[in-house]
Amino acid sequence: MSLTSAIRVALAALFVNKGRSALTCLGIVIGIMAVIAMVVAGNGARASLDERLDSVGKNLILIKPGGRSNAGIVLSNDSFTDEEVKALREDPEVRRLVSALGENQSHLAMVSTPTVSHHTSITGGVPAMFHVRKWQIEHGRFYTENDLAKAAPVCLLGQTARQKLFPHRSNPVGERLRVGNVRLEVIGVLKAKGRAPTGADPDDQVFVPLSTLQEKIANVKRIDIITATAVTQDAIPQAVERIKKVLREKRRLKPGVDDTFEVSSVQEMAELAVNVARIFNILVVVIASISLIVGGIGIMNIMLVSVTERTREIGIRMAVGATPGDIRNQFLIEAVVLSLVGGLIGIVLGITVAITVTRIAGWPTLMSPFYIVLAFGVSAAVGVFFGLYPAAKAARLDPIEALRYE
């Protein structure tokens, strides 16, 4: 029997049980289908990660206050002071290691225009914050070295603050906005920065002089936290490590003493995201193979079931001449036929399911052709594995006991 009528007859044996065939494949297509959504949604994530990195900066390292002993106590909740800072700055090893460095400080404040209230984060810094954050100006300019010095009642809006400020003009540079009795006249306004990981808004902001910020709206002066940026992605860790040294000197901490205050870099924060994503996966992959070993059992148990069935018309083959392989041939590519269907709909549904969350997610669709060849050999594989005992079965049944079996 040539291989086309070997598939055409499987075919057939299958579709005169369709609702217990598409039950034994369940399996193999729920298998399928996680590894290849999770696959696709995982790609797609890691890029959106890469992309996120790339945009806030993967040199970027973060300083701030508060500290946490080994058994998660919190130790301290102290702001910086402006002796810290200019300790860091003034530091001849944080120099060479770190390109750029700024402090800031954040206030909750009702904004005002002539026609709309918004309540919104009020953020002061210092010129260099831009450069560290790799922010970016749409309309204006950032302030400067001299805007901070005379506490300048400047300020740039961030692209959600603009909307709900002036949400009629796409460049509101020129106007003014007031902050409880300070009037601050609009210099920029900076490009959108997308909405955070955690799920705030970084452009909900407004963005003034630090000193405007300390002397003129919030009155007080509390450095939040501090900014800097690696001069290469090779230095983060020594220079993760010389902030620290330094602060704790600062601190006058004894050896022994946990830090108050953290030092941690975007590059960490990636690993761990990228650590608990592969983990995730790994669980997946483990599922999913669990899954595909019920299938393949489903498809050993319904195989069986069909020699059983199918014993007296494997006697009249083999009396009109088929031989034991023949036989064999034949019940494992009904098996291999039954899995590769189940991994087929796996396909199909595995990529509507990962391109549905990649746009809920706002994530790019990365699919590669071959984990999809990869999921036609899986099925291929657990059809031709499992499916090879009962094949073997009915090629060493009797032509006369096959024959007098009703």
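Basically, rigid core = biggest C-alpha set you can superpose within 1.5 Å across the two forms. Residue numbers count along the first chain shown, from 1. Bear in mind that the values here come from a model prediction, so they are computed numbers and not experimental data. First, how it differs from the form predicted together with its partner chain.
The Cα shift for Ala277 between these two forms, taken after rigid core superposition, is smaller than 2 angstroms. Fitting the two forms on the rigid core leaves the C-alpha of Val320 displaced by at least 2 angstroms between these two forms.
Remark: with the core as the superposition reference, the CA shift of Gly362 between these two forms reaches 2 Å or more.
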Given for the second form:
Amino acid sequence: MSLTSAIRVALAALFVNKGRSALTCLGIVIGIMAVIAMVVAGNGARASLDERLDSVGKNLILIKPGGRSNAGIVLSNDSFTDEEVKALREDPEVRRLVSALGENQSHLAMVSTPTVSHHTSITGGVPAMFHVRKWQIEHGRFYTENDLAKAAPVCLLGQTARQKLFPHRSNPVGERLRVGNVRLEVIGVLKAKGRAPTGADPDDQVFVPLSTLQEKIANVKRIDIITATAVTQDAIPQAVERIKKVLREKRRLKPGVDDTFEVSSVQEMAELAVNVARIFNILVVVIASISLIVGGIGIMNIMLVSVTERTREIGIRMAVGATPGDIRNQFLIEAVVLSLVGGLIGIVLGITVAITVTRIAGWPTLMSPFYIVLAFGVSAAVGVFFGLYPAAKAARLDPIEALRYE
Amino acid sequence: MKPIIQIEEIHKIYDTGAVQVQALRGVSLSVEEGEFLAIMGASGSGKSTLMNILGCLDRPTSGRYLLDGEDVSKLNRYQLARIRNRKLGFVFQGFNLLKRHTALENVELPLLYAGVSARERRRRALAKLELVGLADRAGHLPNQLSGGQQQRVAIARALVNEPRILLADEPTGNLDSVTSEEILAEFQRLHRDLGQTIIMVTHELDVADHAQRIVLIRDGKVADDRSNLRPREARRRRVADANGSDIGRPHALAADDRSPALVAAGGREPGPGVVRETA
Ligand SMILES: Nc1ncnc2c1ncn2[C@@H]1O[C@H](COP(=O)(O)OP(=O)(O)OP(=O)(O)O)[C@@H](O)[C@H]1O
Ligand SMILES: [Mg+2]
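Having seen the form predicted alone, I'd like the form predicted together with its partner chain now, please.
The next block holds the full complex; its first chain is the one shown before.
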């Protein structure tokens, strides 16, 4: 029998039991839908995380005060001193491994224009910070070494701060702000960085030279964080080790004593994200396998019922010349058609869910024709695998017994 | 004439675990091309068993079976299916039409497995439906047809692949006597006009009496084999009448009237009461 005839016979048989066929597909529909939705949504989440990490800079190293014991207990909260920063800057090994290093101090304060007040974070830093943090200018300019040396009363605004303070001006360069008694001139506006994975808004900041913050605004010297950029991704572990060594020496920590500071890299966080993604992937595969197996068993079950119900039909077909192979193919095709129809519906629903989820979450929708082909292939394979036993059972029937079956 | 069927010392033992049933105990038979043969015998004598073997639906436990010169007693399931498809046509007591398929689709079925194209299947199936006078019922489902019409669809199906032999196991068993006559008339016409070889199983002598030759099976053996010199002529209703109602036909009783005499002629055949019960 030709394949087209065989498919037509199978379709006719499935159409007779429309309702049952539809219910049988359901397992496969749900399985394929779940996989497509989860894979696409997962890819979107990963891509958006990658993008964030990229925008922070993958070679970024964070040096924070406050060491933690292995149990996570904070051991010390000593902020860094100018000498420590200087020691890091002047260490030849650190210079070799790190392309830029910048320290900063943050201070919460009320910032005012003649019309608006806004409580925000004022970040004092060094010009190198812009390079290290990959901050980008939208309008105006960065502060310079000269501004730092003079403790110049200048500032840059993040996009959120700009919007709060100058809601009607996208380019407020040249305007003036007041922080307490200090007047600051706006010399630039940064490009938006977007909300961080932690939920903090890095755009709600006012940036000033470190000296301006320490000497004029906060009146306290307290370096909260040092950031550095490793020359290459490969240099990150060495750079981290070297920075630790310099700081331990500077703080005179004896061997065996825990660090009183923390050196971490964005790379580590990215690796953590990769690990999370890997676990997620395993989870997807497990869920997919379970639902496809359940769906496949559903198909097998219905096909077995169908073989029993249609024993007489099988006998008639055999009597007029159907070979065991013809009978096997007929039931196999029915099973494959069932799972393919399920797979097709699952693909459509899965894509719909994926688009909805990624839209809501603001992730990119990364759909690839490969997934569709794969889902189709997997459904077909499920149909063949779980259809084989009922089909073989039908093919093994004895024509006379099948004809006599009531 | 060369024999189209030649069986020698066919034995069939059904092994049901606890008991072994000897259904056939050495049947030898030769059927020539163009014969109309009736196999007769009491219930349980082994007629259907023999028919299933002749029809390549089953294999003998031992013995030789030459069909059209080919030894088919050792063929596997695939090869037997091919033989059934190419050389044999079946008519069953219970019609055995596919319930959800139209008359035309049922007739097309053997051609489907012969790999004939859809257009050609349709053409040939329609021709056979026409041959049995049911061209106008091609689109009907079996449950929209009378028993006699269903059996004629089954005959069209059996003939559609131009088989060497038409095999019928109790083809009139589910039909009333008048409709039975129609089916028998159909067989006689196929035999006479087209030279179709027909082997028909029945336990009723007045049905067997329509054939050219009658083989009597008793306890799994051939008890008698004789030619029927003057076969009974089946009465045919006109085609226009055949599609009408079966109710109120004037000759409905006539068939039963003949029974006692025929029973006597058939020796160990069941009496008229039994005949009516199984019919
Ligand atoms: N599948 C089977 N398994 C076991 N025994 C069987 C089987 N089929 C038939 N028999 C036995 O073989 C013998 C012959 O059966 P068969 O069906 O050939 O008789 P028959 O002449 O066709 O009878 P009937 O006129 O009632 O149809 C019977 O004794 C029957 O019980
Ligand atoms: Mg029988």
